[in-house]
Structures are given as structure tokens and as C-alpha cells.
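Here's a solo chain for you in C-alpha cells, the form predicted alone.
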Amino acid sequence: MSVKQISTNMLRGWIDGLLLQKTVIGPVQHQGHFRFESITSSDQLALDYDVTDLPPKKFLLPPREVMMTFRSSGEFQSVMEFHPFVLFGVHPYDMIAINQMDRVFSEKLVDIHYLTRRNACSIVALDPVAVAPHNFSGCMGTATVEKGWDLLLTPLPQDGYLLEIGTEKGNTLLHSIYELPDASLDQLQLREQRWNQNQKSMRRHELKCAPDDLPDLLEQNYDHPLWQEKSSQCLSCGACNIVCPTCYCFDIQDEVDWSLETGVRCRAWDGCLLRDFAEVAGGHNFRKQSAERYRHRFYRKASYLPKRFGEIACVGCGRCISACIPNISNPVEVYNQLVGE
């Protein structure tokens, strides 16, 4: 639509105004770490953050959510959350991950629970000014983002931001601000410089091949000894799954109260690195060995899902690298070793 300029003071005043109408969720600092959470004041926002411990997907696909209530008499009722909220300060790589999840939950088997929450959400994306220790989104083509957001903020070198309006929903969010000045040509050039800089600097691990080459690379290395070598140290803790912005697997359980009269059906995050993830009735496990589970994670990200959706399901946030205790989850390290051999 259009690109405006907004001062830092006006931005914070606008956010405080939004808080009177909607829930606003954004990056907040806690003891040197950042996480997305509901705020009560714009002063809480840490818009210079590098990466959050968990991705913002947790507000679209919660770690645990009740999907249905039921009674022993046979009555049941679906549970739908529809509370308008704003996800503020979403970095490009996380925005691209949300775009992928939108496709996953809207094609073929439509997930009404996810889509109801997603439609209630407005997203304000934010170009980063700091690079996380393990971020390699520049290698994956995810250091910048063109779509999915309703508003896009780009910090200016001095004071203020450029604010691009991407959707009518984003335009509606700005109804309380009148006559924001248009961005100047010089400011648009500064934004272009910021994008170019991020594409170069957000490469803390350098991938030795193009992302589009990864499906063929994996196709040729299914039985490579690397899978056994790396997985021998794997704790099967699933941390890499839990922190990943493109992991969407979940488990569904019915929970009945002590009276056996009422209960809930809920779903919770699950992960392919967990020992019982591929276990079925009768105790059979399709991926009983850790090497099988470890390999599956990489094939899912860079082979199976690209064949289905045409996109690599790794956005280079680096969270899995930080979360892995034995330090074996770095995708770039794995792919580069396969390239080198």
C-alpha cells in the first residue's frame, strides 16, 4: 500500500492507544533473554531484541489448548478462541514461518481452531537491528519478508521508523493516527540498505549450498553415516522441535475428571525427536532408533515439506542450535558436512 514515517514517541503513543482496545503481544526482556508476552505498556517492548527463546507461533498454535468439552451423557461442544490481538515486533524469519503454518493449516485438512485464532490476529513485523548468535536467516533467504504482515516497521538510523501498510487490517490499526508523513526517497534508500545489511550480517553460520539444493542433497545421503554419528549423542529431549517456528506436530488426548462425568479434548505440542512420537497401537514404533528420529527431522525440514509446499521448512532463526545441549542440532553444520563429502 504505502510507506510512512513515524517518530519513536508517536509509535509508543500509538501502541499505548492500541492497548486500550486490544491485547498486544510483543518482545519483552527477562534476565538477558527475550520472549513474546502480553504487555500493559509500550515501555515494556524491547524492539532491539535479537531473537526470542520461543517463536511467536505459540500464540497461534498454543503449547496446549482445549479443543472440545464433553459429558458422559454424550453432549459435547467445540471450544474456539476469538479474542482480537496484535502480535507486535515479529522478525522476518518468524513471519515467514507463520506464513508456512498458514498454508499447512488451511490446505486440505483445514484446522478451524488455528485459523480462527489467526484471523483474530494482526501482525506488525519488525526488521531486526541485532543479530542473534546463531542466526543464519541470510543464508535461507528469510532475513527480509515481503508478505504476511499487516504492518512492517523498519528502524531508521537516527530516530523513528518507516511504517509500511500491507493490508486493510493494518490500515485499520492506524485509525487513531492522522496524516503520517510519507517516507522520503532518502528514507526508502536507508530501508533498502537495512535490508541488504541484514541479508549479509544474519549469516552467523554460512551454508555452503543454496537452500533449493537441499532436497537433492538429502536424497543422495539417506544412508550417510553422519546420522548415526550425530544421533549417538542425542538425548531425545525434543528441545529442537519445541523451539522451532516451523514445527507444528501435536498430540491429542482426552482428559476426564475424577467424577467421570465431564472431560476435555486437548492438543499439545509434540516432536519427532521424542522416543514415542512414531509409536502406534501394539507398541510398534516406526522410528525406534534415535538415528532414525534425528535423520527424520532434517528430511522433514528440507525434503518432505519442500516437496509438498515448495519451501524449505527452516527459516534460519538458530533457536535449535541454542537449545541443543549436546550441540548436534545445527542444520548448517549437518548440510555442510554432506556437501563436503
Second form
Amino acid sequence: MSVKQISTNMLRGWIDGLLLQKTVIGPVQHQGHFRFESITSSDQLALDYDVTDLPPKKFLLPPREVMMTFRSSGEFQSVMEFHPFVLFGVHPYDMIAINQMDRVFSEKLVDIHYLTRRNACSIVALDPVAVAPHNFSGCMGTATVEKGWDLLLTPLPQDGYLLEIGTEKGNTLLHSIYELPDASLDQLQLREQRWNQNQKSMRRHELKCAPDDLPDLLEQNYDHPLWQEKSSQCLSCGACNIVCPTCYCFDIQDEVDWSLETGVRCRAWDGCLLRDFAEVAGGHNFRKQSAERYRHRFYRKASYLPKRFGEIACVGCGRCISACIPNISNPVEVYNQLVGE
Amino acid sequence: MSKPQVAIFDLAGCEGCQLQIVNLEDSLLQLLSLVDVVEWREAISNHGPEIDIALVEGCLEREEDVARLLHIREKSKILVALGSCAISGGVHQMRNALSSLEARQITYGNNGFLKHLDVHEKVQSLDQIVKVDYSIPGCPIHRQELSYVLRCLALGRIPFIPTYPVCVECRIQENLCLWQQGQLCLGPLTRAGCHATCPSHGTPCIGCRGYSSDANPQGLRQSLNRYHKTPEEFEHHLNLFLGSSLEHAHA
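What would the structure be for the form predicted together with the partner chain, rather than the form predicted alone?
Complete assembly follows, chain above in first position.
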């Protein structure tokens, strides 16, 4: 579709207009950190953010959501949330993670709770101008993104943005503003430069192999001593799971109210680093040792899911690196150590 | 189906967990519509013989505590340990690093030798004496968690109380990590279920819910340098609820 130009002022005005009709969620600064949250004015948006502490997945797969209500007599009703909202300012690496989630929740077993919410969501992606302290999306091929978004904003070096319309949904979001001028050839070239620059600069950690080589690399190193060594400091706290844009595992629990007649079935985020994650009925645990759980995370991201979907399930956002108290979670460090031998 | 008979008992402790039951206030009547409370020194005076669910607060300090606990166990179908004292000795276990005489002298000075202060050499938790069916952790307990457990037990279901660390609940709320803010927080070692109440208000976790499953204090010790914390500081914090004797028992 077409690429338009939009000044910063006009962009702000457009967002404030959107706020009259829809919930808009975007990056907001708190004590030098950033969070995706619901805004009431475009002034709150920190469009020059580097990375948020939690990825935007929390609005598509909430940490805890009611899936159905039930009665002890057996009747039940699915709960679906349809509340149109705009996710504003999603960086390419997070967009790619959402694309992966879309696939997981729609292939084979269709997850209607996720998809209902996802369909109600419009995404405005944003090419970053700041590089987070541990971002390595340049190495993972996720510093730029071609699809998934409804609109894509790219900041221009002086003032304003280029705005590419990706879908009809994106086009609809623009209904409230006058026709925007088309981007000039020069501006399109500046956009190319921004993309090239991001691919080069978003490499705070340099991966010593191509991402496509990772499944084979892991295949050869299942019994490598590194898993045991690194995990000896692992706190099994699941921080790396919680902050990861491609971790979407959940647990399901029922809760009844005081009548003992009615209740709700909820799902809540779970994480493979937590001990109970792989415990099944009867008490058997498939990954009892912390080292097994530590290893599993890397295999899931760079071996199991790639084999199934053809894409590495690590987008290089670096959130796990920032979140890990003992500093053992850096995927690049782990992969490079395996390459090094 | 008749209502389950519930009794509430206290051993050595501050009765703060029982106070949490009283503090249920807006749901206390609903709770009472679900169960019959047949024995509760803090709130009622009649005594029932048969008990379906015994909620026991406190730890064992004296010989008569042991006899009392054995008696409670004998007449109860389900025994629930209420709060950190009952589960692990709570703050009482701090004295396990000393002899009982030393502890008594520190606390009571010259009166420490008096006969009525006779206590066991070591503080014990309920599970060291009897079989404990379920535990509700915390100092004090989280009253919503108690309500939830009672509803599960009334339905004959196993309650789910997280065994993972507080970090999970803290990260989900997008709190800034207190370690990364220069504080010594025991969240990474402590069992969740409190909704990370303390760290969410900027106060480090002190470990009141006991160790999480696979807690790794030794691993955390290796990170102290990175965060400019000393081993002494760390052990001092740990001592309150997650003392060294518990660490070994846990491992």
C-alpha cells in the first residue's frame, strides 16, 4: 500500500482524535523505564523509547484472564473480550514476536480468546531511534519488520514521520485526518537508511553465527557442561520468561465463589523456568533439575519452535538479559560459547 | 451435605494470622455460611469434639504445645498450618542458632532462667511433629488465600498455592527490580501468592512466605558482589524468615 508523510504535530493531533473513539496503548516513561499502558493524551507517549520492561503481549495475552464462567451443574459460558484498541509504537522485534504468537494461537488448535482480542487490536508499528542496552535484534534479522502491522511509522531525521499503510484496518484508523501527502523519493530513501542503520546498530551483543545455524548448533550440544555451569546460579524465578515477547505458556485454574455453585476458569502466565511448570498429575516432573529447565528455554527458542514454524523464536529484544539478577540469561553469550568450541 | 466443622487453634505466635480471619469482615458471613466454626479461642468459647478442618497457627516452643498438637491432629480430618510460624517456625526459628538459655538471657536478662520460661532447645514447626495436610504461608497469612483454601477444601479439591518465587508476581506488575535499584530483596527466594505486595510498594521482600520451590540462596550469594551487597548483610536479611537451618532442610 502507500507511504505518506506526517508531521509530528499532525501525528499528535491524530492520536488525540483516536483517543475520542478507542483505547490507545503506547509506551509511557516511568522512572527512566518504559511501559506499554493505556494513555489519555498523546503527550504521554514516549515515541523515542528504547524498550519497555514488559512486551506488548500483556494486552493480547493478559497475565490473568477469565476464559469461562461455569456452574457446578455443568453449564458454562466462554468469555470473549471484544474491546477495540490500538497498540501504538510497537517496535519491529516486538511486532515479529506478535506475528509468531498469532501463528501459534491460530494453527491447529484455534485459540478463540486470543484471536478475538487480537482482531480487536490495531497495531501501529514504529521504527526505533534509540537502541536498548542489550538489544541484539540486528543479529536476529528482527530490527525491521515487513508485516503484521496495520500502520508503520518511521521517524525522519529532521521532523515528522513516514507512515505506511499496511492494511485496510490501518487505513480506517486514518479516516479522521485529511489526505496525507505521499512520501517523496528522498524521504523513502531516508527510510531505507533508517532501516539499514537499525540493522547495524541494534547489535549490543554480536552473535558469532547466523541465526539459521542455531538449531544445528543446539542439536550438537545437548549434553554440554555449560548448561550445568550457568544454571548453578539460576534462581528459577522465571523473570526471563515473564519479560519475553515469545513466551506465551500459561496455566489454567478454576476458582469458585462462596456459593460453591458458580465459578470462573482462568488462565495465567506460566514459565518453563519455574519448577512446577513441567509437573504433571501424579507428581512426576519432566524437568526437575534447574539445569534442565535452563537448557529448555534455549532449545525452545532456537530449536523446537524453529523446527515447527521455520523461525527462531528469539527476537533479540534483550529483555531477559536486563531482567536476570545473576546475569546468566544472555542468549548470545550462550550461543557464542557453544560456537567457540 | 452438612457444613464442614472448622476449628482454629493457636500455639506459639502473635495471633496475627487469626486476626486476619477476623479481618475478613466483608466475607466473614459468607465464610460462616460455608463452614461451622466449632472452636476458636480468639472469637468463640464453645468446644466441639469432632473437627473436619483444623487451622493451626503458631509453632512449638514448650512441651505442652506438643501434647496439644498431637491431640488436635487426632481429632481432625484435615490439618492446615496457618502462617509461617506453623510452617517453619517463622521468626521464632531465629533462636535456633543459639542455645535456649542464651536466647532466654538475651530476651529476659537475669529472669531468663525462671521455670515458667522453660522452652524446648529448638523451635519446631508443625510438620516436625504431625502430618500437615495443607499450608497457608505468610506473616501474616493473606486472608483471601485462606478464603480460597477453605472453599477448595469444602469442595474436596486441592488448593493451588504458588510455589514459584515472588519475582513472577513482581515482574508481571512491571515493578522495577529492587535489586537493580540497589536494594536487597528476598523475592527471588520467597514463595509467591502475596501479589508481591511489599516490593510493589518499594519495600524489599523479607521472605515471610518461606522458601519457593528450588530456591537457590547459594546462587544468589554469588551475585551479591555485582549488586554491592555483603555476605553479612545477606545472611542478616535471610535470618528473619529464611534462616540457615531452614535452608539446609529445604535443600
